[in-house]
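This document starts with one chain, in the form predicted alone, laid out as C-alpha cells.
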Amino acid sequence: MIKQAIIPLAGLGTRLLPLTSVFPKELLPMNGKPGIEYILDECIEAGIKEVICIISTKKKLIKNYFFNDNFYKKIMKKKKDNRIIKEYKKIQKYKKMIRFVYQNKPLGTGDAVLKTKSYIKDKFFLMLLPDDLIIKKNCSKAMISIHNRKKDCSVIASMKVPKKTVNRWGIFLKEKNLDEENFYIKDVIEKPEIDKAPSNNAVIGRYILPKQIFRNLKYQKKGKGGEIHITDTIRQLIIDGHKFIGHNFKGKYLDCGTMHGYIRSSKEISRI
C-alpha cells in the first residue's frame, strides 16, 4: 500500500507575481480555501498517512500556516466561534500528518525529491505537484488502485494536450494499452520540440514512484534549463527495465501555476 506522499513546494512562483512576492502560491485562496489544502485532502481521501512537504527558508509561511496554534488558541479563548474551531481542528489534522524538509536552491523537481530520501520507508511513494489540481475525481486514489493491481509498476497521470503545446510538458511514448484508461510507457521526454514529440500524451503532476529512484537521482545530471528533472530520471528507470504505467485520469484538470490558470481554477472550483 502507498502510505507516504511528497509535495514539492520550494518553487519561486514567478508566474504568479506580484502575488507571490510576499505570499507562497500554495496558500493563495481558491473559493476561500488555500490551494495546498485541496492537495492534502486528495492525499487523505487516497489513504495517505504521511505527507512530506519540500519548502525553502523563503517559504516558511507555509509551515507557519499549519503551526500557528497560539494564534488560534487566543482567538478561541476570547470568542467561541464554531467556524474558527472547525478550521483549527482541520488544520490540526493536517499538522499531524505533515513533515517538512528544505530545498533552498531551486535545482528542479528531481533535486526536491532527493531531499526526501531518508524519510521514505516503503518500496513506492506518491508525489503530487501543487500547480496541478485534479477535481471531481480523486486521481491519486485511482492511481493507487492501479498500482495495487500491478504491484511492481509505477504510475504517472496522463492527459492529451494540444500538439502546439507539447514543448511545455513531459511527453510519453506509448508501448501498448493496458486497458481503456491505462497504458505502458515506452519512453518519456521532457519538453520536446514540437516536431520531435513522440505524442501529445503529457505528464500531469501525479506520480507513484519507486524508492530506487533515489539511487538514480543522486547521479542525475542537469537537463533543460539547468535543472534536475524527475522526467529524465524516470526515463533512465524505463531504460533499465522498470515498468511505468500512464493513467488517463477521469477528473477535471486545473492549471493553477499561472495567473490566468489561477483565476480560471478559482472560478471552476466555486461552481462545484
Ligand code: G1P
The other form holds:
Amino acid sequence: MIKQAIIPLAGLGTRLLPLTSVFPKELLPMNGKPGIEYILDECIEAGIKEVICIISTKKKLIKNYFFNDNFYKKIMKKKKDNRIIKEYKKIQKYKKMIRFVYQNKPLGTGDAVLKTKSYIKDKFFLMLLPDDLIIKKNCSKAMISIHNRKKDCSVIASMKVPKKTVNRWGIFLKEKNLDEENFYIKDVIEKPEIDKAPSNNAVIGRYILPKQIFRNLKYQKKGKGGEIHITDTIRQLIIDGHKFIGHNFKGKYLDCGTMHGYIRSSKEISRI
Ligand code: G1P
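Form predicted alone done; form predicted in complex with ligand G1P now:
First the chain shown before, then all remaining chains and molecules of the complex.
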C-alpha cells in the first residue's frame, strides 16, 4: 500500500511574479482555498497518511500556515464563529499528517526528492507537483489502484499535449499499451527539442516512485538548465529494468504554475 506522499515546494515561483515576490505560490487562493489544500485533499482521498513537504527557508510561510495554533485559539476565544472553528479543524487535520524538510538551494526536482530519503518507509511513495492541479477525478487514487494491480510497477500521470509545446514537458516514448488508459514506458526525456521529441505524451506531476530511486539520485548529474531532474533518474531506472507505467488520467488538468494558467485555473475551479 502507498501511504506516504512528498510535495516539492521549494521552487521560487518566478513564473507567477509579482504575486510570488513575498508570498509562496502554493498559498495563492483558488476560489477561496490555497492551492496546496487541493493537493492535500487529493492525497487524503487517495488514502495517504503522511505527507512530506519540501520547503526552503524562503518559503517558511507555508509551514506557518499550518502551525498557527495560538493565533486561531486567541481568535476563537474572543469570537464564537463556526466558520473559523471549521477552518481551524481542517488546518489541524492537515497539520497532523504533514512534516517539513528543507531544500534551501533550488537545484531541481531530483534534488528535492533526495531530501526526503530518510523519511520514506515503504517500497513505493507518491509525489505530487503542486503546479499541476487535476480536478473532477482523483488522479493519485487511480494511479495507486493501478500500482496495486501491477505490484512492482511505478506509475506516472500522462496527458497528450500540443506538439509545439513538447519542450515544456517530460515526454514519454511508449513501449506498448497495457489497456485503454495505461501504457508501459520505454523512455522519458526531459523537455526535448520539438524535432527530437519521441511523442506528444507528456509527464504530468503525479508519480508513484520506488524507494530505490534514492540510490540513483545520489549520483544523478545535472541535466537541462543545470538542474537535477527526476526525469533523468527515472530514465536510468527504466534502463536498469524497472517497470514504469504511464497513466492517461481522466480528470481535468489545470496549470497553476504560470500567470496565465493560474488565472484560467482559478476561473475554472470556481465554476465547479
Ligand atoms: C516538471 C517536470 C516535467 C513535467 C512537468 C509537469 O517540470 O520536470 O517533466 O512534465 O513538471 O508539470 P517543471 O514544470 O518543473 O518545469
